[in-house]
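Okay, so here's just one chain, in structure tokens, the form predicted alone.
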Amino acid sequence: MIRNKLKIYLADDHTVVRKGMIRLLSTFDRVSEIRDASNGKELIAQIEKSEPDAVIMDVEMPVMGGVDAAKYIAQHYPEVKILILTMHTEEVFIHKLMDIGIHGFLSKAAEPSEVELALYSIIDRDFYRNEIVERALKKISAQVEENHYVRLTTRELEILLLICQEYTPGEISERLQISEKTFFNHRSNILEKAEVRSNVGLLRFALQRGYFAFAVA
């Protein structure tokens, strides 16, 4: 089910950037509430009062930066989607954030239309796959050590491949003729077996093991 009336929290230590992003988010049809913070600590304090659907945050902030804030949110509020704004697109950095459970990445130079696309994608599909993610995933080795072998059931593999193709939970449930509750139970099992936190992690897991491949321009 597509969720409207989204509650979005924004964290950035630059007031001008933050105000500009608030103005942009307020033009999105599905966004009904926006709250902002100047650092990760303030953001978490807001979340503790009332959980949002998603957070958009800078990486480099005083008091508590985006990486530490993302770790805390992923651990304590796993239902909250995280979209990172960054100028750092190095593969090692992106992989580190993927391990935490980030749902998407955006360059600070992104166009407004991409911000909206990315936000709705992490809400509806649990991840946003763009050039930043694809470049980071491109060089992943398909070789896996035997002691990291993961056995998936046929149904779990079906669901994993559909997730990688960016189908929504509702679309996957309809396609496989299962309830959304059953889908989420399977997805939970796959996440546990793969030892990842989000669909971005599942995409990387599928690529590492040769289950899934995509072309990168």
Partner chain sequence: MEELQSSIVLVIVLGTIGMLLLIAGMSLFIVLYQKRMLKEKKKQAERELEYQSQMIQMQLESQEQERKRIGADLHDSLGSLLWGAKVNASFLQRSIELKNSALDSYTELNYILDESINTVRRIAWDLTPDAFLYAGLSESVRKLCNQFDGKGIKIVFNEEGAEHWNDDRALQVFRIVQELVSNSLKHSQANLLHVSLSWQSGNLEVKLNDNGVGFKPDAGRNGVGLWNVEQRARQLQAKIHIGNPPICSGTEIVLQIPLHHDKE
Second form
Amino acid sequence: MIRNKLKIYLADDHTVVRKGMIRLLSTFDRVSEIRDASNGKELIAQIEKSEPDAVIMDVEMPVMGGVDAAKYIAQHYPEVKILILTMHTEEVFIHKLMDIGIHGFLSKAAEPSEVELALYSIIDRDFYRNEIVERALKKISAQVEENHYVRLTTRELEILLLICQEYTPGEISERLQISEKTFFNHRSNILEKAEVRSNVGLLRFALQRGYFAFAVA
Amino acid sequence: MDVTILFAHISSSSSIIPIILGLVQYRRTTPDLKLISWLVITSATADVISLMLILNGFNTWPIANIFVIGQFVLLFFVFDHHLKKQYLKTVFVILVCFALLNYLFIQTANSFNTYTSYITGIFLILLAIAYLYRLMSNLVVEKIYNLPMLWIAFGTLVYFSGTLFLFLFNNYLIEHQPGNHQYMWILHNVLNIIKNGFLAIGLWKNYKAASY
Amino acid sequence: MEELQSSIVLVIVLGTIGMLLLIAGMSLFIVLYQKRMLKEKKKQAERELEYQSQMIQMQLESQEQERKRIGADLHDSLGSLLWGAKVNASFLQRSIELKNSALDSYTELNYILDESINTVRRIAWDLTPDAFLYAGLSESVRKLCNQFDGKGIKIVFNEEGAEHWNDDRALQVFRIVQELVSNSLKHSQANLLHVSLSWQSGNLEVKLNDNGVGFKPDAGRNGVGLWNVEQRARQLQAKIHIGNPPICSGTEIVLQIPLHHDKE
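Given the form predicted alone above, what does the protein look like in the form predicted together with its partner chain?
Following is the full complex, with the preceding chain placed first.
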């Protein structure tokens, strides 16, 4: 279920940056439609008119910042993938965003070409795992909370681990020989049990519980 | 020469230093110290006139009594300049009226106006104490002994408590042993010399401070 | 006549005693006055000192605010704009086939932009470690040392004991360390700098050791910076000792900072 003809919305308060980003996005093969907004409020207004596949937004914006906008979008449009593109890379800040339920995080110090990678990754795999996110997640994995016990079935555990290894839904279904619908059923069960909203949340959950660990570099 | 006359001479000459100090800086001094200059001049004039009257065998009381009142008026204004209290002015007016009445009708000009002397003396002592109290609570200057008014207040305190004591004792003596008690005047003149000394210190401090 | 004589003696004796008492009273007045004056002056001096220290505190606070503002501006605005430039460069590279020197130019442009972004981030971090609150003193000092390590000087950081300290006072300590490290880099000509934090009960000892030319307090070379350090140390009620180490050459700076942050 690879989606092409992606509809991407963009929010950044610098007009020059927005213009450049639109140009760049238009060179991406799978992107077919781009709209832009100068703050969170405008972005949400655009989404209300017509839902995009993904939004790319900055954090520091006037009127309505990226954090509030992400909160709103994650709550009201769970199908819309959120990619945060910002100068702020503090770990605590990334954790906060992950709690909200964003799907990908990209630093403005990164290469522009990485935007394409990140964009496809959040569309196909529901999250984008890069160095920054990994570093932030590693910190959390150290502190294990035992306050509530979550029991997963073997199948759910299998699926969780595959998600963590960045397989797409199609690949996972194929591997486990189940329908994609069944996969999504399992996934939503896991999400509920882990009390998280997205695959990033699942990754954090798996790290915290010790189900999964990053390969030692 | 009589000892009494000798002391009278010294007493009147003791005003010379404060007079000179007062006149030298008269133009550039504060109103309170201008009044002090007038006080020493008045005092000296009264002393000279009294001396002349005594030498010629006249009664000195008419002039001495007036001097007591004049001295009271001048010193009151000196302290009033610092204390500035309306009720003090009221008391002052009443006291002056009484002193004049006393001079004219009660004890009359030809005898020593003891009432005037006591009452004005006590009032001035109280004023000096009130002034010192204010100094202590307000801490106006860093080195208090350089403040001219401190020495004026000290002089007032010493002179008027001294004379009060003297006159009270004199009254007592006269009652029990009538006669002319000349030594009282010697002692009074000693007090006057001390007072002039204090006033001179005050004026000198002011002169020194002003010349920096 | 006999009685009169004794009366005169009495008057004189009593009068003299009275006068002496009066003079004693007046002297006492002067003494008391001067004593009170001295006390008052002391109090005033204390008030002045307190006022001065308040002014310095305010000055340091406003300095911190200003740093925060400039840092945030740099980071958010300039950083974003540089990103915009990179995006455009990337677009050009995607739309036009770059060859030879044009490709070199593109590569160089990309490098310059990357360096600029890193510089902006570094300056912003120097100005206000946003992460300070989360990282705490130890982490921030470690990061500071790593940042300069290997750039013409070797910086060795070590820590004895560990405590997470991240309040305003900790930030002041960090500022002191920052200033001292930058002083050492700029002026000492040293090639080795040791920075150590040692957490003792209720006390933090910060020690900086370099092998440079040593410290000349009268040289006036680092007037403002050192003034800042001293003021901050005073605000922290810290003891600061600047001197030349006994054996080798160079400068040794030792700070003793009371921790009383969770008490009181």
